[in-house]
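One chain comes next, on its own, written out as structure tokens in the form predicted alone.
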Amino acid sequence: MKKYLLLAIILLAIILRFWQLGKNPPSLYWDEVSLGYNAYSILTTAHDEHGKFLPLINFAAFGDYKPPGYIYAAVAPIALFDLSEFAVRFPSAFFGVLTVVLTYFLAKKLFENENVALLASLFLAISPWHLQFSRAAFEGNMALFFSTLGIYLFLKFATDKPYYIFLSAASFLIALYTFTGQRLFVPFILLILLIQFRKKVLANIKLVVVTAVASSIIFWPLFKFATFTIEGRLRFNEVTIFKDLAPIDDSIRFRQTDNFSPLSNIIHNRRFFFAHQYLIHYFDSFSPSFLFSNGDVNPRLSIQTVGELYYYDLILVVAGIYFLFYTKSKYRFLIIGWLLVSPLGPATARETPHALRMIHILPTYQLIAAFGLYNLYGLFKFKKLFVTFSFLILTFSFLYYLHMYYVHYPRQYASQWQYGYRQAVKITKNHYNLVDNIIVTSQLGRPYVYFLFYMKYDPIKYWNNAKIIKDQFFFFDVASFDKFHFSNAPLDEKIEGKKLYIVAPGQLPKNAQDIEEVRDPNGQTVLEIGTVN
């Protein structure tokens, strides 16, 4: 019976992650398009969009230097399903399902209880947090599977066979080469694992040292790039709180008020101000609004009307933490440690809480909630009433989430997914041979990659005629390629011949002949298209 329950949970996870995968979210965000076109370029030319042969450390993309894991994972789906929304999002959905399956085996290993394992996998299968990232091309979601697999295999090393340490290390390395956020998580979770299983580690110290040395050699190129190059530090420097001048200004202001006394120089040291800011960002990750009410403030990372967890999770997680200690669960240190170290890296950024940068905290909440529900069930005298009530609460919460995600979310937040470029490219194809130049607004964000993607533009041809601008911050922008020109400023005086305009509402030249408007799901015009002879 329980075998069939697991199969039903897996089937549910598949349906929830793959149904209408190419349609909701309603459009591809520019990072998704970049991942997809780079994978297409690798498939067709063995080079990235900038002409670099099989990059192993990073893909330059827009200048954010993406790790290679997701792009290579998308090559096979694109080969099978063509260059499409479904193909680009396939790896995330696929590894999302695998993470649900893995959660079952991880929970079974941690709690030695199949009921808890089934509940944990079910909770992750319907998790708003996990579903949001499984249904779009988020590198962090794929990396989550591999870091969780690394934890599970470390458990296998500690409880079964020593050789699992090699597989665990390989899984963590893949996670590191898939998502930048893992670089600030893997070291912390490894520390927790080493403490939890210190006796087993010491008993196999030679094997552990060999694995650590081999892993360090493999990780070194990525570490060298991320630490010693301007490009590698670019993203961290852009988001980190430690580049913020406000704590320094506050330190000077307070010390000045105290006439720069020796005591003032100590108690108002700028490092204390930075530490204060860091702690604020750390505790943001456990904000009730973030976890249970509204989720991440970024609509791409949350549907805004449901938290990262359901409301009932508040009771179950609190109960689960209590029972972990009350029952003296064997792996309570690992589970709680995993939960507490997960925000340590994301807390260094200005934007907190951040559901994507902290996705590696999953599935701790689901593991704890499952343990809490199982133990609460054991306390209740009226078992059937408890099960019925729990089922109704869970079902109502889940169905409400589905309604908001599939009915309201794609209409309300289409603009957050750069809705309109796909439709504009389709119209452009019909006029491509009838005009000399095509002028596209950049107001929706990085339009060039959408035209490369949806026109399946030959990467080699693109390398040879693209005008690429690299600014002082090492970010890339494309001013033009082929007939296309991308800008927010009028280009009339600079470009001759018959022109096709794809611009924001109200920006068509007065002498333009209207062709068509691109409207979002709510009927609002997002792009106007017209020609000028």
Second form
Amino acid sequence: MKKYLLLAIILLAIILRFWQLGKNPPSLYWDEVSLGYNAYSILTTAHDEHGKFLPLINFAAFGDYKPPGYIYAAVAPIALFDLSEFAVRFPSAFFGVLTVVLTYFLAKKLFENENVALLASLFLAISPWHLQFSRAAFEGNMALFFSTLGIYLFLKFATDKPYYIFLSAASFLIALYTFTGQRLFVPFILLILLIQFRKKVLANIKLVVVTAVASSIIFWPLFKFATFTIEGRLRFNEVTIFKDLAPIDDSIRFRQTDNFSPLSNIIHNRRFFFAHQYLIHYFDSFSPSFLFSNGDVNPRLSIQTVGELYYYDLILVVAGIYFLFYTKSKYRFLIIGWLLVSPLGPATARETPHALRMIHILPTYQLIAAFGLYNLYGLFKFKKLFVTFSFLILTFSFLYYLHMYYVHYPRQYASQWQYGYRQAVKITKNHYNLVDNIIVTSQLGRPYVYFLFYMKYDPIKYWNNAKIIKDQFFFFDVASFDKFHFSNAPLDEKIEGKKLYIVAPGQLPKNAQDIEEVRDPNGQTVLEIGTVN
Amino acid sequence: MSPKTRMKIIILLLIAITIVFKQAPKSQACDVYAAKRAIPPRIFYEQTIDGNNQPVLITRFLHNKIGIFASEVAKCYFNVIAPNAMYAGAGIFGVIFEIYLAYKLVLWKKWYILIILLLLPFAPFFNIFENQIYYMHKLFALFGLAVFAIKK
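Go ahead and give the structure of the form predicted in complex with its partner chain, now that the form predicted alone is out.
The next block holds the full complex; its first chain is the one shown before.
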């Protein structure tokens, strides 16, 4: 019976992740397109979009130096399903389903209880947080699978056979090479694991040291890039609170008020101001509004109308934490430690709470909630009433989420997913041979990659004729390739011959002909297209 | 009194001082009137997206006044109980000792006190203690500190 329940949960996870995968979210975000085109470039030429042969440390892409894991994972789906939205999102959905399965085995290992394991995997299967990232090409979601697998295999090392430590290390390394956010998670979770299983680690110290040394050698190139190069530090420096000047200004202002006395230099030390900022960002990660009410403020990372968890999770998570301690659960330190260290890295960034950067906190909430529900069930006298009531609340919450995700979300937030480029490229293809130049507005962001992607543009041709500029933030900006010219002010471009303009509403030249419009699902015009002789 | 005990008392007093003198920010307006005001635009917007093709019963079931009002109440409540609200009101030690107090109350099964603690954050929603809400965190943190001092 329980085997069938697990199969039903896996089937549910598959349906929720793969149904309308290419259609909702309504369009590909630029990072997804970039991942897809780089994978396509690897598939067809064994080089990335900039012509670098099989990159192992990073893909330069927009100048954001993406880790390679997801791009290589997308190669096979693109070979199978062609260069499409479905193929690009396939690895994320696939690893999303695998994470649901893994959660079952992890929970079974942690709680030694099949019912809790089934509940935990069910909770992850229907989790708004996990579904949001499983249904778009997010590297973080794939890395989540590998970091969770690393934790599971470490448990296997501690409880079954010592050689699992190699596989655990390999999983963590793949996670590190897949998502930048993992670089500030893996060291902390390893520390938690080492403390939890210190006796086992000490008993197998030689094996652990050999694994650590081998892992360090494999990790070294990435570490070197992330730490010692401008490009590697770029993104961190861009988002971190520790580059803000406000805390330093505040520190000076406070000390000035105290005439720079020695005591004031200690009390109003800038490190305290930074620590204060860091704590605010850390506590943000546990904001109940973020968790249960609105979710992440970025509409790409949450549907805004439902939290990262459901409302009922509030009771279950609190109950779960209580029962973890009350029952003196064997692995309570690991589970609570995992929960508490997950936001340590993301809290260094300005935007908090950030659902993507701390996605590795999953599936702790689901594990705790499952344990809470199971133990609450044990407490209640009227068990049938409890089950019926829980089922009704869970079903209503889940159906409401589905309604908001499939009916409201694509209409309300299409613009957040750069909606309009696919339709624009389709129209462009009809005009391509009839015009000399195609001038595209950059206002929707990084248009070049959409034309490469949807036209399946030959990467070798692209390397040879692309005009790429490195901006002041070290990002790559493509000014033109082939007949395409990209500009923030398309009408100011001095280009001869017959032209096709793809511009923001109201920006077409007055003498434009064959005018077509691209409208979003709400009926708003996002792009206007017309030719000029 | 042994020097060790004296040292402990001094440390606890210092922690109490940091909790008491933590400068509390002004609380944001989030009350019953704000929640009521949010209902008409939200209900109109959400029902418009559902459109005419969807059965009215489903639309009413998913987007109704009670649901929207409840979600607004939840937002206000969460604003008050958020860890950042505790931190803003009572500082880092405040957060630790407030959580400690709640944990101890659960362990001791003092459900009535716990329910009062959990219901108090609803007060600002009804314009009661709306400007004193951060002081409530100070108070709870000090209770937590006192419990800790007695236990240790």
